[in-house]
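Only one chain is included here, represented as structure tokens and corresponding to the form predicted alone.
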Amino acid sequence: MLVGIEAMNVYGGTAFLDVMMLAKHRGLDTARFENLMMKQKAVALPFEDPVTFGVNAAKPIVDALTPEEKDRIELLVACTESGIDFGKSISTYMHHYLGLNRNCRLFEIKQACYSGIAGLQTAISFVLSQASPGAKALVVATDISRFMTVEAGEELTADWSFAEPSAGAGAVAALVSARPHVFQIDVGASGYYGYEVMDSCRPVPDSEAGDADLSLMSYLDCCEQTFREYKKRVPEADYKETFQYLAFHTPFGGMVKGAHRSMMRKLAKAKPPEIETDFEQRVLPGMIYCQRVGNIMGATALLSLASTLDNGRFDTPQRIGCFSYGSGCCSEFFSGVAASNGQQLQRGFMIGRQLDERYALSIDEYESLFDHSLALRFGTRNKKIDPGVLPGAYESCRGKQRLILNEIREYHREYRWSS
């Protein structure tokens, strides 16, 4: 039976931050800044949250179905480690805003940035079991960095400088059906891998902290078993060989390249010049995107997809292989096949373009957010959002037909679409 993804969008909200600007206002070493490979962060404004940024990236491929397609979307899975409510799951707001059917699941997950992953294969399983013949499901993952970290202990690591300018806010909506146009899902190809350790985390709702070391090597390792597990059950697979492309969860580039080069060093024996022209022509179309919206936690490793879905060539159907990683830890390696007519599709939601009609932030108005973050903390009671607080931000979502919370009353979140 075929699976996949049938559609899928990218929402990189409504402004961003040139990073190379904020790595020079910090006064970071900006030789070691290079390392990270970002360009710009996409930042949440105060009428911003997980559930509009999820709302408005499912927005256009609900929109593009017929009133029958819709209703049978029957499983709604929000992925985010960005929830605002320790009992509500976000899924109820987007399954309202959206208009769905009420005769569906809905329910949220928290796997740090493993979340939409595992939401897509949760959706994957639900259409191969056929309980339901020819229901779809929409997997929306979801999150949002207002930065704010803990403060170091004795044995959590204090430099927390350089996470800055890569943590982002975003989300990415994928349509799972038995009509997989956009990514075909290779059925039984992965391999997961998981343990505790205590690399990252949010201990309260609004920070984070880690061990940034930790993290690389969790990474690295992870990537590495993995691939070592899909291979048990793909036994023909080389990393080299296989996929023409490669879509890694990507906190930062840096990381990424470090986990190609020891791919690809211990896997396939290749020198450095062959490792960076694979790198090149294997990996960075899949980042594109991510260095253009930041990490977005649990929607990372399918920003990374639809990045490659994009900007690779598909001139004859091409495997991509997925990793994606969730701090604590989870991961997984996978894969499915993409080809000229899904990457039509795919383009017609004109991802690319969105990200560029963004508003530019200025340093000071960057700045000027932290405090209306503190206003929206986790577990805020009542408060009425005022759009306007950086009127150009706003002015650049009118007639877009965008979501945007507009209060909060006795902690229920209300929101309004943008005139």
The other form holds:
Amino acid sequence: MLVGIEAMNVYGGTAFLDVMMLAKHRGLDTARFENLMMKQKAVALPFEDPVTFGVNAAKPIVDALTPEEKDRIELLVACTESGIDFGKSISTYMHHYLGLNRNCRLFEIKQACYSGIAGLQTAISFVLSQASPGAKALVVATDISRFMTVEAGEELTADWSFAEPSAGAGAVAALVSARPHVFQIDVGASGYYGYEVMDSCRPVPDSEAGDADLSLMSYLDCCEQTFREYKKRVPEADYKETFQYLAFHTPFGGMVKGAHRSMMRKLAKAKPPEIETDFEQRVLPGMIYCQRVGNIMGATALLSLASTLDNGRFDTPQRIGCFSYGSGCCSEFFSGVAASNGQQLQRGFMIGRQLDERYALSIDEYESLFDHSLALRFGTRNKKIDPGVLPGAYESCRGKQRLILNEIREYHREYRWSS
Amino acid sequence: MNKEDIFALVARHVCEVIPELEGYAFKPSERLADLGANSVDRAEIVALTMEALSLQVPRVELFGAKNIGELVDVLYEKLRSA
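Now show me the form predicted in complex with its partner chain; what you just gave was the form predicted alone.
All chains and molecules follow, beginning with the one already shown.
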């Protein structure tokens, strides 16, 4: 049977920051900053949290369904490392504000940046199981990075300061069903690979720690090992010829470029000029949105897939190879096929335009948000959110039916729609 | 291959990744980061050196070197036990 993504949408925030401006302001060594290939990052405002990002990504998909189709969403998986409660999953809030059928499984999963693909594969297995024929699953990967990183210590390299320009905020929602209009999964064509490593993590609420070198090396190891496992299952697969596009988990562009270069050298014995051309043709289309939103952790691999679908050429059906890596770690290489009619449907969500319409933050505005963020720490019991902190940014939500956080009352989060 | 050879190999790949360092006299006590290599550059230098040595070990096993000399040491040990 067919299975895959029926529709997918991205929410890349209300506001963004130019990260070259940030790098200069922080006094980072910008001489070789260009090869990190970072451009912009979405920044979570005080009235945005993982729930609002997730709902704002999923709502256009759900709104496009008939009431009968909407009622067949029987699984809602929230994928995140930015949870707001140890017990209650954020999928419960999403379920409420999306107005889904109560006969629906709701839960949240975590495995760093791998969570979105863990959710996607869970949804695919649910549809393939045919335990409830015709049922659909909604996967919502959502992550934000609101706070500064843990201070560098003995095992934490100073290079981790580059985490700030790369850390974004955003969500991707994917509707999974037996009608894969947008991305048809190659069933069983998956290489997964995981082992215990302490490369990057969120050991305390609202902050991150890690080692950039170890994380990068583990990413590169997994990139190779997942493809080798994929090839065991799909013996005819060829890294250079089988996939017309490659959608990578993109912490920042330079890391993906390095991984692609390493894979092409090793598996295709390619030389630098050929690698560069191949990168521009097969990988760059998937990086366009990632460079505008920043690393959105669990949602990034799906963001790269959405970017490929919007920015690739699909005159004939094309196979896309996808790689996801989540620190800690677990990783997967899998594939699927997309065609022009799917691209037409996908472009209807106008993701690029939504990114264009975001509010551009100045450095002062960006830094003014830190105090507000502190007031929204994990475990906040009561807090009324002032939407007027950055009036211009709030204004840009007007008339767009966006979910915004209104208040936290006795730990319960209360949201409303922007009018 | 002795440590001096591996050191020369690392130095060659540093220059390949950061051409501005061509002709520079590298010292074992120097850190790649101090020479202007960011995390992507460092991973590339390690990858090129591993490939030149035909060393097939997980990259994470090379983690922990604090400077060029220590990187050479760990590459040398891995090569010996390979």
